[in-house]
Amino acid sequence: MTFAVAPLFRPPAAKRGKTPMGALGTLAALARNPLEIWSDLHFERPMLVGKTYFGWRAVVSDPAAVRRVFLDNAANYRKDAVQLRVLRPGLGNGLLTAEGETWKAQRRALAPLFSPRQVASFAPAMHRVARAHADSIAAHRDGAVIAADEEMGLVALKVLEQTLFSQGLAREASQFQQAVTRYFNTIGRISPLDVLGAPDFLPRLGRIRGKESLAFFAAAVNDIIGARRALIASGATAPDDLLTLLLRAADPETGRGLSEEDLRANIVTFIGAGHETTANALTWTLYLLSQSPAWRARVEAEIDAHFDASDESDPTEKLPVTKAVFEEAMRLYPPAANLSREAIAEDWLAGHRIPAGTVVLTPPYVLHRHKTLWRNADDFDPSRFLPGEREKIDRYAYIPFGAGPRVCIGQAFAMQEGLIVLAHLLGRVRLDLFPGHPVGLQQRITLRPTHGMRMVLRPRTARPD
């Protein structure tokens, strides 16, 4: 099948200014939505490094300084301050804010949860739950409007329940959605006071109004830990999913088990960060479809031709066009909006000296849209991903899931995921941007669209299995 070149489409970005902004305007464009606080010279020059009022800063964009911080000089760069105030409330000391020996003692004894061949295990009941809710959302009229970024919340819920939490998650999936966008809305939002390193015991308006969501995740997770060590003391067999790894899960160095404190801020992480990501990665994707018919026709067309709803294994090689599709819609929309770091000791990136304690911020949606590393950077163009060019990316200039030791650990098993889902809602129905939504992207630790993403609802034709 021919497909016709279309014009490129240009979605929506954060408004810039034209030079990096002052102390005050800092401050309010990091309560109101952080991405406000890069400039048009961040997308253009590879490194930005300064003393400023918050102390020295270096905004990183060239590849190779960004490898050398998070793998080549790794072990000089520690997560900073502000980073950790904003997510240990929530997260705890869990594998994502873990600092040191804590952070390599849970990695070792985590990495076996997410191996190839545990991560393929997982795929069929990822097809069970993304077949039963594309049937879901199918059953609707002709016509109908959705809240996209709603299903796609749900719809990641679920397969956590199914696969790393099987006896359920204690709580009704709806609930738990409601509990994670109160988190995000409210301890997400950085307070000027973590900025400016106030002390913790300064109360913070976000914290206040986040303790809703905190106390919500504390009596969840320890109802369904309760639940599966009940399970376990009965002499029954306990699933074999993340839950029952977990409460096996030993360093191999060591052979120590998570501390108790771990395993709640581990499975707090997550059901938190890990179904919020990879929801929003997919409610980004379907928008950027709605706006470009030809790229949608192409994955309508592979997924016709390559996808069987009843194979239960992972459909990634099968599906390139779509593969491509997502990957595009991560690099202009990437989950976690900015990674950042402390420099522990002097160092030296892209030719520029970083001292001590400089903060080195390399935001993947600066990354990912910089002038310098992609052509019509600000452009869905998900051609640059397909076969033959995705090889041509620099590994440091595409970052979704983080790099070097610190890589997200659920990559592959985000990505089958969202190949999943994909296949089996786009396999049924067509969505298209409700008229007049408006479409704008707001930074609360992860990168949501500001106002939801109604969108219409209308059947494909039916194709046989």
Ligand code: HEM
Given for the second form:
Amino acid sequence: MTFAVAPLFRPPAAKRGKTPMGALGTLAALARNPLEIWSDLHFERPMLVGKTYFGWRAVVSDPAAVRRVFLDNAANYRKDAVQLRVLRPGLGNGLLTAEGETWKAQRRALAPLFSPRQVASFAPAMHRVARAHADSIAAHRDGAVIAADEEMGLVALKVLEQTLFSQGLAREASQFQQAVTRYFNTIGRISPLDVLGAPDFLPRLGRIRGKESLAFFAAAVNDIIGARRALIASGATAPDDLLTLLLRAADPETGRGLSEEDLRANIVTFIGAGHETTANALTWTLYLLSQSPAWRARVEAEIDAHFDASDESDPTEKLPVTKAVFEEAMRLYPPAANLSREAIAEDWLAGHRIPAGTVVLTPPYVLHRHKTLWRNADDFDPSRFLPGEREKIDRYAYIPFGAGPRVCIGQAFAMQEGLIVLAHLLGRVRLDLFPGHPVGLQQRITLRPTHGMRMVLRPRTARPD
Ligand code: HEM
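Okay, that's the form predicted alone, but what's the structure of the form predicted together with protoporphyrin IX containing FE?
Everything in the complex follows now, all chains and molecules, and the chain you saw is the first one.
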């Protein structure tokens, strides 16, 4: 089959000024939509370092410097205070937010669950969830309108339920989704007080309003742990999943278990980190395909020809075009739009002195659209991720999953899940953006569509089976 050359199209980006904002503008933008703090200059200069109103800041888009922060000199860069203030109320000292020896012990204990073999063993469960979800979507009438963002959130939560928490999440998936959204919209908003380093006892409006979602998580986690402990007490064999691993989590080097508090923190961490990110990557993929008929045709043809919906193995190798589109979606709309660290001791990055205490920002949103690193940086062009081209991308120019020792532990899990969900869904239906639906992007911990993503579905009949 031959395909028309896809014309380039430029999907929405955040509002961008020409030069970096002043202090007040930055504070307002951080509270409104942190993506708006990035100016043209950030997308043109590999490094911007200097003393700002908030202290020393470095915005790093030089791949060699990114590598030094995340890998070569990673021990010198800890997670910074603002990030921890936003994440810790919900995620405690779980794997994403823990530091030092606590982090090391947790990572060692949890790594076996995310080994390539273990992730491959989750494929059948992912297929079952994705197939049932595609069935439920395809059951809608031709022309029905769906909230694609909510659908992707639900399917990602159900995947977690069937893989990492196999006794379920003790609550309806939709309740979890609402609680996570509330958390992101309240505690997840960066308060000017946090950026200014105001002490913790000063009340933050977002944090007060977010209390409800914290109470929801605490109650759900109680029930999740209670159900598993009851199962174990009954003498039944516990399923081989994250929860069992966490309960048994003896660090192989020290033999120490996780504290009760860290156990709880990790349950929330894996639910939070493990579904919102993937759901957003999938939502943006569906949006981008709806705007590019040529790429959509290629993806559909690939799925029709090479994806067997009854084969429950990892389909990644068979779907290079679908994978390229998914990776391009995470380039333009990286779910973790900003990554940041704080320099413990003085360092040098790309010839710039980085004083101790500097907050080092390596925002994938900027890096992935940087003019010096990408051709047609703001355009949708999945061909850059096709085999033959993909290998030319600098490892440290594309970091949707981070890099180095703290790289996303769920990276292989998310890639496999993303492709399985897309293959089942796009084999069954075609999704178009609801006419007139406004598409904007907003950073609320993850990079989400501001008004959700309403889409119109049409059944597909092209499947040969
Ligand atoms: C498309 C989906 C995903 C994206 C884009 C993503 C992105 C990231 C990024 C950028 C980091 C590093 C943060 C930093 O360095 O500050 C990270 C860490 C993490 N991710 Fe993911 N993630 C995804 C899916 C998942 C899934 C499916 C899980 C679990 C099932 C997960 C669990 C975690 C955890 C626990 C960490 C902390 C790792 C550590 O610090 O040792 N993520 N993720």
